[in-house]
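Listed next as structure tokens is one chain, alone, in the form predicted alone.
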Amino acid sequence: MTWCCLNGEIMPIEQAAISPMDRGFLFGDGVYEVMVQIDGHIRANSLHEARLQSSLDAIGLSVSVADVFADVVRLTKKTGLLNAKIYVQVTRGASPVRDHGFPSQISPTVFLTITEFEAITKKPVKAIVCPDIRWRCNSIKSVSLLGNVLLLQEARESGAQEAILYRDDLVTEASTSNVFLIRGQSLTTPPLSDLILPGITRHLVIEMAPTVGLDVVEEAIRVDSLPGADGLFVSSSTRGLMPIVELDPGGLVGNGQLTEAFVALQAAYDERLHYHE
């Protein structure tokens, strides 16, 4: 069975209803959060707290974020899951009549659910290149993800599992994660921005780069320069991180080989996995 909280009351998903009024439907008009918990604790809960907030004020949507955290503890509690990904969305509600502004009256839909997670070391993948089609915001952890659709889509018909994102020739990100770039002992990313989404996985391979002696450089990256990279991975929540080895366009990263300093940082990775802060 899959259990869901909705609005602070845990049930099973198949009971859970929310209006067709509401906002997060209608509009997109809403926020979210991913996280996986490993061994039972939520990886890097303060960071996803904190990012929830951001994104909530970034939309003037007033929720106590503290409430939310609350039931998420609530809610793998009663799953009694020790590995599982964890879905939050704040919608700012359900008002009577569908209107671009925001309603005067009207109560937040707090969403949770929770299911079964596995962390798996990804296997080098291909990936697309093509122009970052969403909107300008992607600071915002916002639920319009239309755009991310599309492009995640248009890469599995190209055969590929990812899709690296440009605007005016610079790198972006990618369709549903942050993306890096290794060169010798070099591990750069684009720094962050209102088009780059603060990824929790992203702080988390800064942090741990020079562990294993990659030094990190947060600046601008030119789509043309990626297949001269030694190596390319791209890192999320639910994905780890995932090396990037063939661009369409662009043909083999480097050798079309993972790199001895990628190798590292994905072993200090996949044990950071199992500290919690």
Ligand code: PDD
Second form
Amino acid sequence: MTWCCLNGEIMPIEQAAISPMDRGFLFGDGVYEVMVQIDGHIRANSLHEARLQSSLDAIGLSVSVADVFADVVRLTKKTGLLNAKIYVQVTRGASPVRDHGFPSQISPTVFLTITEFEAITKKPVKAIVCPDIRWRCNSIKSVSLLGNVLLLQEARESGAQEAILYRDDLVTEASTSNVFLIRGQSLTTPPLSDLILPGITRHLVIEMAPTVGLDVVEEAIRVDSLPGADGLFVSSSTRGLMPIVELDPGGLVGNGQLTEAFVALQAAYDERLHYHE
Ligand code: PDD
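What's the form predicted together with this ligand like, now that we've got the form predicted alone?
The next block holds the full complex; its first chain is the one shown before.
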């Protein structure tokens, strides 16, 4: 049975019902978080709390993040799952009248789901490279994901696992993850800006990279420099560190093999997942 928590009430997912007037459904007016729990511990819990707070602030939605995360704990206890993927969605709620502007009387909808998760070391894959067609406020973890949805679908229809995106010839991120490039002992990732999500995995990778001898550089990456890199990977809570060895267009990245630096970083990340401070 899949359990969820809707507005503080834990129930089987089949029993959860949300009004069709919910602004999340009508306008994509809401934000979300995706977290992984490993060995019963949510990875980087406080970073997820802080990012949810910042997404809520960015859309002018007032909800207690502490209460949301207390519900997360209750839900994880109820299911007894040790390794899980947890989804938190907060929308502005339902109002009787459809109007773009915020209604004065409205209570948010808070919806949580939890499903089993297996952290497996990701195999090398192919990515398409395409223009970033999304809006310009991607640092908000908004549920308005149509651009991301279409881009990932395009990747899958091309036999690829991710879509690496660019604007004005510079890499932004990927449809569901952040992008890193390896050249020798240097690890480059685009700097934080409105154009990308401040990924929690990105943050952890930047923290860990020096422990395996990589120097981190947060600077713009030209899209035409991708195939010439020694290595390329994307990062996200659910994908972990996923190596990209082939690009479309672009062909093989470097010599199409995993670099030693990447293998060391991926091993450090896998270990980090099981280290609970
Ligand atoms: N996606 N960029 C985008 C556009 C993302 O959707 C994600 C995460 C990331 C990486 O963020 P993090 O490391 O905090 O997971 C970057 C999640 C997993 C999702 O929407 O399912």
